[in-house]
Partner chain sequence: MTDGNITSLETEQKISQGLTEQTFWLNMGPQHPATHGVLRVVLHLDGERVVEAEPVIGYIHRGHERMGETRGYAQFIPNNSRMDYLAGLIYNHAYCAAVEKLAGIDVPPRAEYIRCITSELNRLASHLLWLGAYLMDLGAFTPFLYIWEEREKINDILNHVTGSRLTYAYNRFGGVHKDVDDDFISWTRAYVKRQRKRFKMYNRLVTGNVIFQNRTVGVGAITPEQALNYGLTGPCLRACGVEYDIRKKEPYAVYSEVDFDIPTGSNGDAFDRYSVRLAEMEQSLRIIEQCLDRLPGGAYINDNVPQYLAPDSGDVFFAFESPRGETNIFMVSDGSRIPYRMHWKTPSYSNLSILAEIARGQFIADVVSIMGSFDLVIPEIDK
Amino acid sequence: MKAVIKYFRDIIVGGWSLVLGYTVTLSEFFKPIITVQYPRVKLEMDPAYRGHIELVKLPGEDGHFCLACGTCERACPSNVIKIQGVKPKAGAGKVGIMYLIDFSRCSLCGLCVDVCPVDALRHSMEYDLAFTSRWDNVIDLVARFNEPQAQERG
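Would you share the structure of the sequence above as one chain, the form predicted on its own?
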């Protein structure tokens, strides 16, 4: 007798579970589709999004603000930034000619952006920075800044 009661109780509990599952499925079925057809359609990122870092463009010029002072290099907890700069002429300030950063080890903490004395760095809005090789993650931000498509990003 107890086996029969347990049998029917299991059927009722399983049926109720099935009804609850279908109510969730049906409620989701009638909601609008929010899938983005990436890469044909790009996502619009929130203004608070913090992507990888990039150099800030000088207003009205083709250059950047980086003075190669090394403050960001010293502040980096992951030690992934290497900077080189030159003085274009005697008495002039340094100008950054190489800004290497290894994004495979970068923790995106933002300390380099925060400590920059001239606000030469910012977080980008790019989210699709993926590579097939580990060495492709080592990027020269100055060379990337000088690429033609970088001008439309800046």
Given for the second form:
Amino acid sequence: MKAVIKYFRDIIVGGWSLVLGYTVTLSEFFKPIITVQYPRVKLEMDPAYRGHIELVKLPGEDGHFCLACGTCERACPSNVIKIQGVKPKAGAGKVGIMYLIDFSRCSLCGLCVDVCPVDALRHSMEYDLAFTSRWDNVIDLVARFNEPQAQERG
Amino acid sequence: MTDGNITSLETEQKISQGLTEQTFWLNMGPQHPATHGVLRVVLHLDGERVVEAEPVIGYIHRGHERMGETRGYAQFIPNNSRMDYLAGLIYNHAYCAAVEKLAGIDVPPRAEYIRCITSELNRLASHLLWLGAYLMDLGAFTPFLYIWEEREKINDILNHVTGSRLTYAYNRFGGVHKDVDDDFISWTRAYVKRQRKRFKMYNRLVTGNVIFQNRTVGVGAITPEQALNYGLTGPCLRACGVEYDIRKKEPYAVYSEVDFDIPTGSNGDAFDRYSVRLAEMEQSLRIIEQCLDRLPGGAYINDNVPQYLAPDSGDVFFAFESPRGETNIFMVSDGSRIPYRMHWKTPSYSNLSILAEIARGQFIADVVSIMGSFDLVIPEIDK
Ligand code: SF4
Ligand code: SF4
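To complete the pair, please output the form predicted in complex with its partner chain; the form predicted on its own was given just before.
After this comes the whole thing, all chains and molecules, with the earlier chain placed first.
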């Protein structure tokens, strides 16, 4: 007798738990859609986003601030950065003319940005980066800086 | 009935006789969806029953400890998040706290509170991910989508303050690398409120569900003695009824100042591990709320930390509670800029070790349920 009662109780309790579950899924039908149809629709990036590094471009300033001091090169855990600097004229300070990063090795840790003595670096807002060759990951930040579409951010 | 069928009946009988005598080996993994990573479990099967289950690890060994011994202290920070990719901030926090203990660096109180809040948010994200993935292991797809909505909220909040969504590298020696703003605080408060409501939904959708109950209650039960013998920690240990949480037993950061409970289970089965994690999430919400209420002003980083740290020779031991259990860091400094020795003891490694014992005699489907309930993170086992 006990077994019979248990049998029917299990059916009722179990069945009711499924009904409760379905009320939840049913009510979700009437909630707004939260999925974004990427890549047709794109979300606004948060300004704090850490993309690959880039040279700071400030409004009203012509050049970048990199002194080619190499501090960031030494701080980077993954040997991402290679810098070359020249002295434009005798007695003047160095200026970076080539700033290569190998993005495929970068862990986006931000240690280079932290250590730069003149705050010449920042993180870019680029995110969907996919390349067909690993050499496309090597980006010259100085060349990128000189491109007309380089973003000016305060 | 045709002749052909009669012979096939005979063959069938022969086969079934053979099967009662024969056992066979089955590789579960290294590419199996239920192992959540490259873990291989060699199952010795008698029909559907497991005779022996032997985990084979090492498929994602990257040598993080060795990497730590070849680079400066600060340069190891990005590696932390890659050990346990679900608890990047917690590992980050702990590594920085360990180095601070070794080098005697002061941390401003605001930074300690920020670290606690972000760590607890990370713990919630980790538990939510586990919950969704575990239910998917058991065949329930819908809860996964609902639960990940909340995880997405946490990721957005953390993205706003740390700048990334999974591998954070947010903590620095002596503080954190960016201050939190009012948006962060209001979003977190809104999230806490929302998450509290969602627990009711989880209970309706999952906890009472008859299929879920049948798949978890009494499955993979561990006794407290077994758990202690195998060195289980975290929710797996607490589900057996042992009240052990590093945040309470050896408080670090500001955990001694906040008020929270250690949820425990009683049977040590998969269902208890589930309930303990759910209860833990509620405690995390409490911790976050208290920390937000008390968040002091002032500096968020100690500016006097040198770029190239060279702590005096000595060693440090630091224990912390990751979402999967107690994790220990042991570091030896010889006074140079590079650690002489770095060792990490991670919880999933010990949690996995008990699988061989409790999987014996279970069905294959239950092995999936048991392994899922351990919340294994394979990169953390292999490091
Ligand atoms: S970016 Fe900054 S740290 Fe790096 S070389 Fe230029 S000035 Fe030095
Ligand atoms: S973000 Fe980190 S890994 Fe990337 S270039 Fe800077 S220091 Fe190197």
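Model, not experiment: these values are computed from the prediction. Residue numbers count along the first chain shown, from 1. Note that the rigid core is defined as the largest set of C-alphas that superpose within 1.5 Å between two forms.
Engineer: If I split this chain into two rigid parts that move between the two forms, would Leu20 and Asp46 end up in the same one?
Structural biologist: Different rigid parts: Leu20 and Asp46 travel as separate units between the two forms.
Engineer: Would you pull out the angle in degrees that the smaller rigid body rotates by relative to the larger one between the two forms?
Structural biologist: Hinge rotation between the two forms: 17 degrees.
Engineer: If you line up the core, how far does the Cα of Gly14 move between the two forms, in Å?
Structural biologist: Here the C-alpha difference is 9.7 Å.
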